[in-house]
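Only one chain is shown below, in structure tokens, and it's the form predicted on its own.
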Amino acid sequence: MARETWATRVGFVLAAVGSAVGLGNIWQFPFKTAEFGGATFLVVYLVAALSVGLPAILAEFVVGRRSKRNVVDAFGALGHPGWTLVGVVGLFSGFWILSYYSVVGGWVLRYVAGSATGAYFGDPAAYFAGIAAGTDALALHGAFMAIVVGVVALGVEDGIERATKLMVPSIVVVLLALALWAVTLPGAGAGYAYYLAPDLDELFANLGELVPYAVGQAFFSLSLGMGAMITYASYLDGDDSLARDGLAVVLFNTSVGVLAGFVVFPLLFAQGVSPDQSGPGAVFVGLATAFSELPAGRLLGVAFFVVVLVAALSSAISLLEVAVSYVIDNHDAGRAPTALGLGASIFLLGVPSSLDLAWFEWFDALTYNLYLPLSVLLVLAFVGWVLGGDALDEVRKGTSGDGFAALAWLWTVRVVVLLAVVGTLALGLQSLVLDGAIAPPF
């Protein structure tokens, strides 16, 4: 069976952007920003996205395009079967994340309907508490996964590429419209100040706590360490510049995350809603409270949560494709039944997170503090110190000049980024141990 490829380079970039521009930007980013001091967190996150995220995404692109294999088999195809475990960690991380990510997707489905009917207007906090866990959350988790399975079952070109070409531009257009509308709100200026004016004393005082979450947010929002970027790059057929594609994805993704902040924080401050709530329901409760107090709250709520839903689907599609790609490459299995079987398995793994928020938070804590930094660290070590010269050759394709930039990238991966991720992993493990989050919440 011939391996599928992207129809166009633009299709690949938009699919990679779609993978990156997901709940990490519109759900995780605002509440992580609020939880860690507004602009103070934003500064650290932007530095992390450019200095760590960009070299790392290029490393994953190199593995994918040079091997033209799924995330597990890529390392053997590159002549280093002993490093296959790196791909297994990436595959597992993506599987793990999608299991509880899909639960959030179910919440978003409920909030689209709740916005249209005004169901949460009476008591937004009680509404979230009522839908966040339980049989309804379980059913909506299943509904979200069914949509994801349907798109992936259609294939790379007819399903994923076609869907993301529609999804990504629609996310930007609606977010931009909402951001322009938010400028007109009385009191929005306080939201911009909170979001854009960092407290340097707080920044340096809390740097040790901020760094692992900011780097973890960069990994999460760029779909790094999940096998997604390796898988998507493996469908490339050509020698276009990976560096340009990587820069485009990072800049586009980061811009959408920042743009989401320009919607969320002015809206919250204009309605007198505290932005410093923490936990997975922070954005849902805070924005629902704001929408409930606006004259056009139902319409605005529907518009915002539809954007969140589209973003969630674009990322979830990429995570399911990681596992589907592995099975199709190794077994004589059809795409549709493979997507259905794996989707069902991910649904089952997500059952505890849909029934109990304590499980949900445990899954999320392990993702940020352990699985993502560990997976990215292993890929960086492989590309920097094992693939080495071959990685340089891949990066130099489609570029002009003497290759100095490619060499600088390689040594950045080998030393600077590698050490940064080692430090992030160490801080993350320390956080898990100190918070008692290393063990499941039985």
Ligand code: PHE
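In this text the structure is predicted, and so the values were computed from the model without any measurement. Positions refer to the first chain, counted from 1. Under this definition, the rigid core comprises the largest set of C-alpha atoms superposing within 1.5 Å between the forms. First, how it differs from the form predicted together with phenylalanine (PHE).
Annotation: Cα of Phe382 displaced by less than 2 Å between these two forms, core superposition. Shown in the overlay between these two forms, fitted on the rigid core, is a CA shift at Val47 of 2 Å or greater. The Cα shift for Asn70 between these two forms, taken after rigid core superposition, is smaller than 2 angstroms.
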The other form holds:
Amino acid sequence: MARETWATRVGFVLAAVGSAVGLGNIWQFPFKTAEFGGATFLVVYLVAALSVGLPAILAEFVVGRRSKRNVVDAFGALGHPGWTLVGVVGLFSGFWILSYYSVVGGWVLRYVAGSATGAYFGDPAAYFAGIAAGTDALALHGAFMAIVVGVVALGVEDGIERATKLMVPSIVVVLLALALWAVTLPGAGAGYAYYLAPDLDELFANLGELVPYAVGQAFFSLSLGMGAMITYASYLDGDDSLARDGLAVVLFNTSVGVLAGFVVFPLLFAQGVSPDQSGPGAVFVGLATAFSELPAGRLLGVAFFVVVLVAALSSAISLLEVAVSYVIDNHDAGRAPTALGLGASIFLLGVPSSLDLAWFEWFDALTYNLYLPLSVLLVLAFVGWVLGGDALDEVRKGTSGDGFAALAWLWTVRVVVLLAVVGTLALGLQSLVLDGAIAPPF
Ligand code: PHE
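What does the same protein look like in the form predicted together with phenylalanine (PHE), given that the last one was the form predicted on its own?
Following is the full complex, with the preceding chain placed first.
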């Protein structure tokens, strides 16, 4: 059977944006920005996303489109079977991250319903503590995975492309509407000030930790190191400029993160809720508190959590596709049963995380601090130093001019980006060891 492809280039870009825009943008990005000095951090992040994230996403696109194979076989197809292990690391990381990402997806499902009924309005903190882990969380983790499996089973064009073409615009429209509405809240001004006021002291005091952090965040947010972008690019046909698509994804992804901040902070400050938390508590407790106190809070809560749900789904879809792509490239297996079988395995891997938050945190810590930077490092080393000229050739397609930009890209990958990733990995390992987070929580 012929390998599937995207129907349109826009479809590919939207699917890639759908993968990139996720929980990382909505609950991580705004809070880290505020914590690390507001507008100043935004500038650092933007520089990191453009100078490190963009070259790196381009590198994954090159591997995908040039090989037109799944993440494991791509390296052999490009003539370097010795590097296959890199793809295996990516595949494994994708499995790993989806197993607990889906647990969060389950929480979000519950909060969509809980906003409609006002279930958490009485005591948001106690409500979250009650639902975060346990058999209910397990069941909703299963429900979330079932939706992901359903979309992936329909295929690249009829499932992923069609779904994300609908999902990405709806995320933007609803977030924009919420951000505009937030302007009208009394007390919103303090939220903008907190989010955007440059805090240079904070910035310089933390610079050493902040730069690798911004780089790591850019990788996670751009879905790098999990084989997702390699897999999506492998369904590309034609010779359009990959750099242009990469730039579109980076800018779009950053804009959604910034936009999320324009929703979150006015809301929190208008209700006098402390923004002093990031991660699960920020969204499921902080914002939930704001919704519980606002007029029309139910409606707003539903709108907000639907956005989070859609964003999480379109990212999860890309993660499952990494493994599905590998199996159907190699075996005479149908897409639907493959998606179902793999989805069920990922569900099982996520069982501990859904029952006990200590497992959840362990999975998350290893992702951020180890798998992600390691896998990005290996892919970049491959593209920069092994693929070299072939990569240049791929990047030059669809562009005019003397190709100097492509050469600049290659050297950026070889030196700047590699050094940045090494820094991120070192910091990650250090915090794994220092926090003792490396051992599983038995
Ligand atoms: N980029 C997604 C987010 O920001 C997470 C993700 C990482 C998705 C890796 C796919 C692959 O939430």
